[in-house]
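As a starting point, one isolated chain is supplied in structure tokens, in the form predicted alone.
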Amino acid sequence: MTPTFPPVFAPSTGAIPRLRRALSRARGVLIGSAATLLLTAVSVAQTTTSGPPTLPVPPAAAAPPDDGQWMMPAKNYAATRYSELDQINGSNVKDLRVEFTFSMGVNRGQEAAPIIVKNTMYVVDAYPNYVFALDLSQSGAPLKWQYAPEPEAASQGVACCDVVNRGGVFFDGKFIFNTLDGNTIALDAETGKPVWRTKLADISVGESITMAPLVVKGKVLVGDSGGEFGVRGWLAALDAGTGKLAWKAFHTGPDKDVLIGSDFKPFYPSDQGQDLGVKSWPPDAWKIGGGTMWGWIAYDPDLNLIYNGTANPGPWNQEQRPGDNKWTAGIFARDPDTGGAKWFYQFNPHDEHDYDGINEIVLLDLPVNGQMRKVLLHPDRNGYLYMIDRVTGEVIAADAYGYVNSITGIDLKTGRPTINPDKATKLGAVVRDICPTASGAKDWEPSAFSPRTGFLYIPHENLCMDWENVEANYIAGTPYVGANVVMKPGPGGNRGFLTAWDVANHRPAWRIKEDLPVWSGALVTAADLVFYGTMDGWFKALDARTGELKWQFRTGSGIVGQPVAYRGPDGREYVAILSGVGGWAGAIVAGNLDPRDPTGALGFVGAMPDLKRKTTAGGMLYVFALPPS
């Protein structure tokens, strides 16, 4: 079967100056031929006949005006990761310099977003999950306080793919974060003293917590990790004032456990029925079936709905769990007050390639066939960017944003992917060149959306894999995988991309290729700059409309963190990023793995044997600004 991949095209060299001038009058889009896929960045102008197009916009209630702070990892409930600050722009970004640094004290994968509230920056490091509060009102941002939660050391043994932490959130005078051993902790933001501490996960059965919490209507939303240990996935809500459990929704099992009631109305028939979280599994397999929630959550205040993905079913050996395996590898819409499910859509029924469903969810309003629709965007690990009606769960569009041959398309009538039988996994047989790989066309690393360009900036991978099913036996607290995997570079040999996706026109506007997977999050600003980091340590700023490289700085270690922008007490704009290679993609360095074993780190070492020659372990906060005027 013919693999699916969105084409990228370029104008002739002589046309580029004229086209760039045209970009000042019309929004850039990309047309042409796939032969130019590997160009650094290309763009052409869009011709309009009836005035400028209506650009997608986030709902105002979910993305309020920017006050210069950065209080949650995704910036806002719409998860745009868009800053309205524009002091640093395309003309002066070349003058960006390091303003201050801070050592995290831990040389592991640093994936957290710095949180900035008034005159204080809060950062959480990888295990052992220290929290640092830095005083931004003082020169060099000295330490105000630090907190050591002392998580159980044994939790490191149930961390699938590095001992990472994706950050905390500020709410009502408290800084709230999770620890690897399954605690959610609220600290007094001024003093660092604990306000409450709630134990949610059980490491003895393989549960851990790596996600960043989100606070919605006074409830702290937290999910578990551990799908590769045969845990049962869930999303819990804690009272932000006391830490007491308000509700808990499981992602497998009977409807009463999943908080499915009479007002649950999924759009597609395959998601309709009673107790599908039991019936779509072999007997009792749902009890150890995965479906964890270690990724991202968005919230629409107007609809009073939260949206969260669910991760892969377990084990990876799909032959041991016939059926759709509800409610894994999909997305729930829930009432944040009660946890009650409103609808569900499954990206990957009976997921057999570890494609999950926990990636970021970006909320937008845009015209579709002449009618304004409330949608969410979700770039799934299966390589398709989904546009879904966030009221009903209907898939409006699904477009490949990376190289895909495991799925040949998404049937919009049924919502189901069309699986390529040549890439179906089998017991005792090696199925070669499955694309994308188990980490997906993109993994956890979050995209950013600009309402100025209408582009979604997607950091992602270009990897494929060889896969062999093996029998998995469940023993609580031990790996429950059932597959031998070896990853490799995808077509063209480069292992990563940053793609600017034209949301309204369902196609890439431009694409940057990177040698290594792009495992950092993205940030876009009102000055039309996109920031992201590379796994060999480069922190980069690109022109958001054309992809032109405007600035770069080499940090001390590979970057797998989330960049943020904020206004300092002095009125200047700052950009911050954590440097420290790790995560699943960087486990070879963070865990000091043997590059000669391609099956290491669940197969990721096969794609990254050279990473030790390109970067070293680290853990450092870098903060940049323009020189004072």
Second form
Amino acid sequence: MTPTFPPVFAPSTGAIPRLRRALSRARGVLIGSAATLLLTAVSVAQTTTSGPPTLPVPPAAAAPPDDGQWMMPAKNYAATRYSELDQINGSNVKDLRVEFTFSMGVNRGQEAAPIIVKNTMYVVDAYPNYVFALDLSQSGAPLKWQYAPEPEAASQGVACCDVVNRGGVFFDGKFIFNTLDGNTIALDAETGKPVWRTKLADISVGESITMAPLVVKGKVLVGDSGGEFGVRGWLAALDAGTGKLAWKAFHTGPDKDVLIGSDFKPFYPSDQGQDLGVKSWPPDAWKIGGGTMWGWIAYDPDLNLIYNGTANPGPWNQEQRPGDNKWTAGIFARDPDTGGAKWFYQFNPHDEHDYDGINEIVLLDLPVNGQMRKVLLHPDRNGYLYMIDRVTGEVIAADAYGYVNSITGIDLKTGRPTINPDKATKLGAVVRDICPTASGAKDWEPSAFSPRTGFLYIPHENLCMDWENVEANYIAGTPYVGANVVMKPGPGGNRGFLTAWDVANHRPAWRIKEDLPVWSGALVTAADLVFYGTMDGWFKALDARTGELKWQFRTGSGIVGQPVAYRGPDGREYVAILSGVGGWAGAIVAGNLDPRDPTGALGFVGAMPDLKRKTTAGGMLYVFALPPS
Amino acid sequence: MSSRSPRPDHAQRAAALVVVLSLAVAGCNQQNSDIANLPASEGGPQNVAVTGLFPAGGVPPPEDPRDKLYDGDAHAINEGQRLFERYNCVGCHFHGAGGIGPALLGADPWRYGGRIDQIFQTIYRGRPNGMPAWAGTIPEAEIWEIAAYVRSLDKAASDKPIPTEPPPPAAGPSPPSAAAN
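Now show the form predicted together with the partner chain, given that the preceding structure was the form predicted alone.
All chains and molecules follow, beginning with the one already shown.
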């Protein structure tokens, strides 16, 4: 088989069309060193940038004009994480400095996005999930209120990968967030007093909640975590006014539980049929088969469809669950009013490597072969960036954005990945150098898209792993995994990348190598700056067109958060990020794990023994601005 | 192939118990066999403190006599290792590095004590921040064996160097960085 790794191109268009056309044929195929040299030369020689005729744009209804606030983690329903603010730009960013900080009081992985509405910033802590409201109208942003939801302490035992929380959302005067022990809580945004609290997950069977909710048409969408505990995954909708359950769609089991009815029209034959959520499993295995939803949701108001991925099937030992294991490791389009499924596509049928499908989904409209298409982009754990028709579920393109050897390609006729048999996992055998890892070519850390450059800025990993299947034993409330995994750096040794992906041309425009996995989200602004953080604490600003490092600041701990930009009450542009290493990749520090056993934290400890001397645990909000003029 | 019964079967459990006890009797000295004949105490060792602070001149409680029967016993450790996997301890603690639960190799100081009777109580009663309570699920004799294994992990690790560098990268193509970093 041919290992795939997309070549890197200069961000130019026009200047070198013939070369580009020739090279585009090599897409997805390893290029030789001569070609690499040529490309490097091209990227150096290229000086002018003229935009292609039509850059991809997010649908207007899902990405309204920026009002300077940041009300949901992904910025808008199209999930672009693009700020129209441009005060901080390439020439003055060197003067960016800390405006204020705030201690989260918890030294665990801080994955949340700060939420800014009017003159208040809201942040959710890692477990025990304190919520803080800061008054931005006053100097130093003093605490306005705080709320302690008091999740059950035992919930820490069912959090697979550090006790993280990916943030809350503002809707209709409320701040809404989830707790590790499975509650969704709405607070009065002015007072911090709870308006309602609904328990959705049950820790005694291994369920927890770490995702950030999204509110669509007055419904709070929430999914569960626990794919390593033999839970049965679901997405639920609560009434935003009352917290009452409106609908709940399971991701395994009979059609009626999955909310599959006569409206369900999946594009590919392998997703068509009755009760596949039962039939594609050994008897009863779907009841403990995973398919959770701890990641991102997007919404297209024009089509009235929400999109969400589903996580890995369980146990990890694939030999215990022959079949496609529907509806895990794929993506659903649903009607937000009823939850009814419209289509489904499975990235990884019968997943063998823990390739969850819950990474971000970015909605864009762009011409494909001269015809405008409504698409969604999804950089999957399996290392492929999918461009899917969001009306029908047809895969338009799937390109490797990192080094992949577990899959040799995606068959666009059937939609199915072509599996490399050499990297199939087996009972009692150690299969070496499977790329990417269980954590994927990228994990949850969300990308940002700029309509100015047409690039998707993908924060991601470059890791491989050795994997041995062992028999998994189901004991409710304990891990149901069945694999010994040891991770290691991927080819080249750099464990992370920030890749600027040229969406229209299906290839990287540039990439930055990072020593450590990039586990923070990305932000891009109208001044063509990309912000992201590193696991050793650097918060960086890059030129969005070239990748050139324009500014960096060393925060107190590694960064695994989501940067946001907002306009403060004083009219200035601010950029905010949580610092506090952790998450799966940072568990070795957040949980003080012992690198003498490389299988720790589902194998991540093996790849990160040096993290302990590169950063320490922390939990601090940093907010940056230019000096007042 | 499909889902497993939630608990290990009784026959195997009983067999394991017999092996342990007979070995204990055959292989150990007179004192230990006397201990093995002690009446079973519900809930394992009774006098277990999880602190080193004893006010007003207090002293740590004496060790449970069973400590000696299991601590360092090769057979108990062997069985304990098997049971550590079987009861999914490994899913939270892995092979000692920790993950969901804390490290058991020494990187993290013992929170609830590293004496074998303290470890017994950790397993039996559970601990508040996510350690399940196994009383009623794991027979006491097996808990002792698992506790012996947990203690052996810590000891075995003490002569292993602590790695501070990542392992060598996997082979494969690496793309050039297109921008200065």
